[in-house]
Amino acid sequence: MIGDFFYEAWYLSLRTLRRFFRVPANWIGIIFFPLIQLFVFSQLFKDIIQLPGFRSSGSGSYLAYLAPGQIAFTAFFAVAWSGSAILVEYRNGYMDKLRATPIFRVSILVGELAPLFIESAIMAGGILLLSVLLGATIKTGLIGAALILVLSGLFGMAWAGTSFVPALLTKSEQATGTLSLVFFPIAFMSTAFVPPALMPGWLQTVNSWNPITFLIEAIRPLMVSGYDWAAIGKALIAIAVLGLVLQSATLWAFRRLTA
């Protein structure tokens, strides 16, 4: 039975990946905004690195500081509207066809969620590569780069619940897209653009609990200084807690929809 579940999830995951990558607008739209921020902001605000608050970051340039944040942004954008895809399957009758077959119901959900790890990692990898081409470095080499992709993929899969839960509860693409916008300020209230020392007090408090900040602060040393296992550990804990809460809610909402 377990083997059947993995086979079903594997087959459905491959279908989900093909559905995503065969439409260029999907991945171009994800990469475009972080790329524009990376290219424009690294030039427009390049002298901001001279402010005292940046000294502790270890970044030699604003591009070096900015790149990890844009990689995290990409993982964030990769799943921001992921819940809408399952609604398309629900409305066109494909999900009903799957439910009529002798497969595990949860494999349908896993077939939508598991590919998000790959999608987030690949999209983040694209921005990582472009960052290097623009002049950023990866001090930890290929192993560090691989670790960045793994962290980005795990974060994307965990964060996807912010889109799946409203999608499954409202059954509305418009409502799902609108509610996804509510989470955008969380990305901007991270250390993607400036260190905590340059934030007002209330924002420093918010930032200390921001899961995106934990991801960024794990990626940044991997690019600019070296392995910071404490930061990586905190990021993994934050991702695990985030995933447990959001994906538990996703599973509940999915069972409610397909009951």
The other form holds:
Amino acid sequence: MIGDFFYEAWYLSLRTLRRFFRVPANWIGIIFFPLIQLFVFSQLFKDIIQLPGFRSSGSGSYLAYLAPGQIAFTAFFAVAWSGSAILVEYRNGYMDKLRATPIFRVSILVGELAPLFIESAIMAGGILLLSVLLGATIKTGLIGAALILVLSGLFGMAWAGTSFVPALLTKSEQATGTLSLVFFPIAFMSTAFVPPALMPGWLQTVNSWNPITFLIEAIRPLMVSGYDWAAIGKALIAIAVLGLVLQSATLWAFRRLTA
Amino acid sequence: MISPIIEVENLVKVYPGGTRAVDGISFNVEPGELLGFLGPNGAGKTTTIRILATLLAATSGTARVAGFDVTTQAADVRRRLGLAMQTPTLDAFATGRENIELIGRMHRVGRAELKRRTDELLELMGLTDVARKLAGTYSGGMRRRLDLACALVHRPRVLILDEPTEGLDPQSRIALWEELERISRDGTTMLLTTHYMEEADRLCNRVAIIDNGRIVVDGTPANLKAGIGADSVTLQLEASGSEDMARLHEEVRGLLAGFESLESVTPEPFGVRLAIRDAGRAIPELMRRLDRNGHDVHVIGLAVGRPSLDDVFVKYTGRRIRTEAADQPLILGW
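Structure of the form predicted in complex with the partner chain, given the form predicted alone:
Okay, now the whole complex, with that chain kicking things off.
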């Protein structure tokens, strides 16, 4: 029974990954924005690093400060529109084709969600690699890099709910695209660009709850100083809570749609 | 006695909003039969099929496929069912082979068998050469055939096809008909919907005419056509004008008075249309009567039409099927 579920989810996930990687527009679109920010902002705001608030982050250059944020942004962008694909297949009847086979209905949803771990991790890995090429460092080496990818992948999988829930509830790609914009400020208010010490009080408060900030602050020490298990633990808890809430809602919306 | 492979009893589907898409349909399909649902768009064909394919819950009534109830034993039904919907539903970013293999895996076709079966189906559908190309690059006809291959990968006992040749060019349509005939000969039971008369006529052992959510009549195409009775004989007459033609209409009526095979005479601008039983045998006598001395009825053209399923459809629904063009509602979401 559980074996059946894993069998189905495995092959449906492979299909989803194939669909993602065979269309370069998918991954170029995800990587483009973080890449530009990394390139341009690291030059544009080069001297901002001399502000006192940056010192405690341990980053030696603004590029080094910026990189963890852009890795997190990539995981964010990797799933910002992820609900559209399932919607397209709901609309064109492919989901019915799968539903008419003797599989668990939830395998279809898991086959869409699970691959987002891989997609987010690989996309984030691309930006990690580029930032290293540009001069950023990873103090914790390959193991740290692997940890960064795992954190990014987990975050992507959890955050995907922000796209799946509107997609499954509105059944509209346009609405899904537009609603994804609502979540962009959350990414921009994070500590991706400046440390909390330089932020106004209300933004500091926002960031003590911002899941993207938890992700960034777990990645940053792995790149600039060393293992900060407290930060990693906090990020994992934030991702787990986020994932539990968002994916329960996704499951509910999916059942409602396919009832 | 062999029990029917599809048993449908008093099926009703009322959509939220009150539309009675299916309004008390009952029918059986015997193993090996090829039953066609003939009807205009919106008649309830697709709704019935979706219920049988376990994709939609009926409001009331029961449906069993291969002995299993579509509501309470959906998984058992799905294992024995192949389905191809109105528009081919394929993974555009997967190759032809990958499309077939995924559906096969979902049906738990074993590894070795899956390889063999996929090769066989690709060959059968003439897709071997493009098996490694993405399905998104396929033409309409290729997409249909690939969709059909997906539906057949697990050797289903029952194949359900919704408008299998919709949107195909005539050549691809005929090729697909030949394919379906072959599958039917192999013993697969088939239920298909169509709004093409020729398709129902050529393919189906039995046709059910469905209109407004009900089956209005069902039988073999031959029996249904025989129920119409007379053939139609169209005579083109030579006349010098419309008044002359009106005079000829009366003349023909007079000449044919007492002709026992004749059922009716309908005046037409170009001549007359006659309903005549067993026209093949009656035509010599018809011509003899029209050729009587002292009359100037000159027949310059003659055409004999056998009753078509089109006529059957008109008889039972009062409309022609083709005029009921697809006017499906636009889907507007926000």
